[in-house]
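The chain below stands alone and is given as structure tokens, in the form predicted alone.
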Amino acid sequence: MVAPSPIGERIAELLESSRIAFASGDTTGAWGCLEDAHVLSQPWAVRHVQVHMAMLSLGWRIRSAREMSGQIARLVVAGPASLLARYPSGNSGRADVSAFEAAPIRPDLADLLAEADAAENGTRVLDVAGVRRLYDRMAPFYDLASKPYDWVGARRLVDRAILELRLQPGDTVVDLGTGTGRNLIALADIVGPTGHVIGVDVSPRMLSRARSRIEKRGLRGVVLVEADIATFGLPVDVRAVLSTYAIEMLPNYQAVIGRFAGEMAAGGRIAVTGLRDPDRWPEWTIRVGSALNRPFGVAKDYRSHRPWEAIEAHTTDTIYEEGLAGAVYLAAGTATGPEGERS
């Protein structure tokens, strides 16, 4: 949905050219400019509909009635088509110019679209200091840009997981990839004023947001670590793991589930509850739910993930269960440590 750097760079660099040729009397040149801008943009809805509105109000300035009802009518479509990866590449994006007519690449653009192609389409599986990054930039609006998925339901398994921890007052729950903090109240409730619960995230700026939230609740019980998740050692007195849409961004998810399954004393609990590829979708809409979620890090590398299998393979007691049509999922089930049957 949003373009990659490079990509975007260069159509912010021509949308300037533009307006600095047309502040100069060129106006060939200033449409040149956002030609070239919407044939790198095509793929990317953001850059798209913002080229399409730059050539609104170019067509606005120069009071072409053709131009400005042709970018209005592209407007329209020019977000799905992207989504959709229906449009016709190389058009210049005119009014002049059939919205369906597919031309030839000038060369430097073409090569800047498959270096663009072999990044996304490449290993895209986020190392720890790649979930930092993006997690950091994304604390301060994180809420609000997941508030869509609580609309549809997605929250629903997340309360699920929690009950499926079956967690008593006194407990210690570890929360991991905690993010925000949104589960931290929830379980510090549960577990009341003699439990402890464990929130850790790789991201600085998440856990600032976390502390917030706990501190306004007044929560004592809850202590915040950073780490990656990958590689955080439970504590010893740890009964139950909870993991809400962020093991499965772990390239070696399933080592880390069995590790934290084998950690735990038997009787514990482990859930998690994450995206999935749906199985009964048609392709293009998990090529849009993809370009949806691209900001959260998800890029098609991760459709092979499946760490409900893994949580199948450690744990006894298991459950399993989809949500949104098979788009989300939960995953729980009992650990079977050394230490005995958890009475």
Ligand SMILES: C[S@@+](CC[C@H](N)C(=O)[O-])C[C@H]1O[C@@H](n2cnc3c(N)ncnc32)[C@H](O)[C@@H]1O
Contents of the next structure:
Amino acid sequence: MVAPSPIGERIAELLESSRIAFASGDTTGAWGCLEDAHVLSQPWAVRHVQVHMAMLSLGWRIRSAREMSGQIARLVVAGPASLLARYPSGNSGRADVSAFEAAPIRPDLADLLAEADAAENGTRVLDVAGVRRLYDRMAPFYDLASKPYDWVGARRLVDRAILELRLQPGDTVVDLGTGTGRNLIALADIVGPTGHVIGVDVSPRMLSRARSRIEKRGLRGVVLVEADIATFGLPVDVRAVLSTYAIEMLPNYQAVIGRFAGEMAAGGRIAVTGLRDPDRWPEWTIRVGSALNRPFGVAKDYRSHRPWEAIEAHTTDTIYEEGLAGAVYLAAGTATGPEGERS
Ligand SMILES: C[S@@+](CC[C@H](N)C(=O)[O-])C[C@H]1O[C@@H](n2cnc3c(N)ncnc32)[C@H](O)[C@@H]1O
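Given the form predicted alone, corresponding form predicted together with this ligand:
In what comes next, the whole complex appears, and the chain from above leads the way.
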């Protein structure tokens, strides 16, 4: 949805150059800059709309009714066209060409687009430093940005996951990728004052929101640990491990799940929820969903991540459920313990 920075910066430069060219009487040059900006912006909804706004504004300044009406029509479709990847690449974006006609892309623009494509595919699964940067930036907005997911019921499986941990008062439970600590209160309520809850996250700012949350509730027995899940060692007395919308972010999630299952005493419970690629949805809806989830660090390569299979491999008594028509999953089971994978 949002253009990667080299493209975003180039588009911003072209918009500025267009304004300068127009101010100095070079209308042809001004349109030329906007046409280049349009070609670069097409894959990214926000920039694409922005360029058509600039074209509408220039159309108004030169009092071209044709350009203005053409730009208003294009403004309506630009965002969805980018999100659905249904646009005629190389199209100049002007009202004097069909909005459905693709055109060859000039080599310098094609190079920039190819680089951006590589960069986007390269955002693959973020490394841990990338996760920390992303979530530190996101921390102030995370709870608000999660609201739409709550409204559609994405947290229902989290409640189920917590039940599947089969916690008892006095137990110790770990929440991996705890974020702003949305699971901590429910967990602390169950394990009670004699139990312990450990929230682990790599983002100090997410943890600081979690800290405010637990302080507000005056919760004791909740400890927050800044650590990479991949290297975090489970304390010996842990009875249960939870991870909601986090573990699939790890490139080596399979090995990590296997390690936790092995580190827990046999009988310990693991429950994981997360996003998954719905099997029966049309591809375009998955693309829109991925675009909406991109600010949370969800990248194309997550589509191949299947933590529920790792849970199945390393637990007995395994359950698997889906929600939101297959867009979210819950997998839980009883850790096989140091014995290793189940046969
Ligand atoms: C989408 S948020 C989910 C937060 C919370 N579990 C929830 O359900 O609201 C993902 C969280 O996982 C954390 N995370 C991702 N990879 C991590 C890693 N390798 N080590 C520690 N935390 C990680 C991020 O910092 C972020 O806070």
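Numbering follows the first chain given and starts at 1. Predicted model, so just to flag it, every value in this text is computed and none were measured. Just so we're on the same page, rigid core means the largest C-alpha set that superposes within 1.5 Å between forms.
Participant: Answer yes if the CA of Asp317 moves 2 Å or more between these two forms after aligning the rigid core, and no otherwise.
Facilitator: No.
Participant: Answer yes if the CA of Tyr329 moves 2 Å or more between these two forms after aligning the rigid core, and no otherwise.
Facilitator: No, shifts by less than 2 Å.
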